[in-house]
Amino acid sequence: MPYRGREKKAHELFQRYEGNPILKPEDWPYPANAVFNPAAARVDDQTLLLARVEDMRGFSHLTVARSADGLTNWQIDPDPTLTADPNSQEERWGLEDPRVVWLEEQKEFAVTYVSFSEGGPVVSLAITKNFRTFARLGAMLPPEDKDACLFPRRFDGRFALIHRPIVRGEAHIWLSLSPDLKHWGDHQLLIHTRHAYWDSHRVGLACQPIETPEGWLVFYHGVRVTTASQIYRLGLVLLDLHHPWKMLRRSAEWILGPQAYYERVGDVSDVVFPTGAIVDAAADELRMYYGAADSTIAVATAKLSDVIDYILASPELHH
């Protein structure tokens, strides 16, 4: 599809919702230090957020909250939801950072999130059909790993993992494709940092990749070191429908960065970290689900037409 000539600029596509943050601590059923970093899924008609809960020892879980319209009266399950096993050693400091797809093929939802130990953290898997019950699978890739999610079907018969290992102290997007969930290889670099960029320090996966017409829309989070911290922002990249290890358009400016008070002041100050979207085609929208300062969980709202306008007017990517 053509370029539609609508753009708008980087930092009008997103609008906060005016009820931000939507869920706090204070919120939580049960102690809780800070809620954030949430994925997102349609289920039974509501919103469902997987939560990473922080407890006051400082290892999270992951917990579920429900909305009718993705926006207020969130029903918060009363006890965690997923937990760290206790019998597993790589989930012995907690679970971390979940990213949710539904796997059309298999009829199922796939969670990936970050087991967190001495090792480090390594990406792992869980299967469920009502986030209520669990079935892991377990680790996926060697440590140091994290920002993952699948791609929700196959291509040529492998399914595709977007991840972000730490190789040579580097942080960098990663492709990697399996025939069976289990064994993973053909690893190959997708999105890199860019030096002196906004994105130059560390890039990571941000929400599930979303499938448009035009290729898959990818966003991801940028990290870029000042002299006072480290500022967290949003990009996008195109991927190819068919071809998802290649990427066709980036962003060259980030397109949502920390501004708000909530997204500035915090455990980690200056962080806005997509970990979930919403998509309602038929209302041209694009809920994006974030955790703000690692401390609470908020929303921003974009058409997704002029997030795919934006897109396709960005750089081309010549391989």
Contents of the next structure:
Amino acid sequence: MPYRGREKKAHELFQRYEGNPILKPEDWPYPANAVFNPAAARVDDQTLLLARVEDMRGFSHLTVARSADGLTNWQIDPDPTLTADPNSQEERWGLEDPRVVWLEEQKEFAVTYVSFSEGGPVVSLAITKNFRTFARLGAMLPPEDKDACLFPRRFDGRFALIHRPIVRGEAHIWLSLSPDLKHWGDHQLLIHTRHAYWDSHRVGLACQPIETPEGWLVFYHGVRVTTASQIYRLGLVLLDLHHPWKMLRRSAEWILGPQAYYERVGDVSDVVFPTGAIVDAAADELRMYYGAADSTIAVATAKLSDVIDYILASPELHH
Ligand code: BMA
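Next up, the form predicted in complex with beta-D-mannopyranose (BMA). The previous block was the form predicted alone.
The next block holds the full complex; its first chain is the one shown before.
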């Protein structure tokens, strides 16, 4: 694709919805301290969010909220949708930060979420058709691991998982492969932190990978540690369509950072943490759902074509 030279600047891609935050603990049908970091999927012509809900003990579970337009009139499940399995060692201290993807072969949704085990956070997999009943497949890889999502299909016969282990205090994004969604191998470093940049301290997957004719759009969060706080912002890479372990381009700048009051002030200040996206290709629209300051849920919208133009104008990476 030739360079088209009409791309927007990084910070112009997304528009915050004026009704933000769209979901708050006060909206919940039962007591909750915070609602944030939701997975997003289109189900029965509605936008479905699977939100992380933190209870008054400080433990989290996941609850579904549905809306016809993805912005207003949210119908929240009256009770928690997916809670920690009391018999599971891995889910001892709750479930956090889900991502959802539609598996084309299985014709089911895959939910990858963080289980807080006594041995640290691990990524677990649950499969569902309807977000009412779930088949739990357990922990995928050892701790410490977070920020994971599957791709919707196999590549050269194998499923691919993006995830973020922490090793020696370093937090880079990895990609692993599996023939059966159970046994994982061929682990590869995919996106590393960048010294001195806004994403110098930690990186982790944001929403589910988004397929385009140019390749996979993979949004990720990047963390900078300052003397005052840790700032969570959003970046973007483009992965090869057929070989997603190959990164083609990476944005130098962040494209969304904490600016609005609800992103700057909350239980954890200065956090935008996107975990779910809805794409309407016909309308050229990308809606990004994110946790704001670990307290509420907000949404920002971009034109899909603007995002593609932007990443295609970022420097090509050579392997
Ligand atoms: C990360 C995760 C997220 C959280 C973020 C900001 O490590 O635990 O759940 O939103 O920190 O506090």
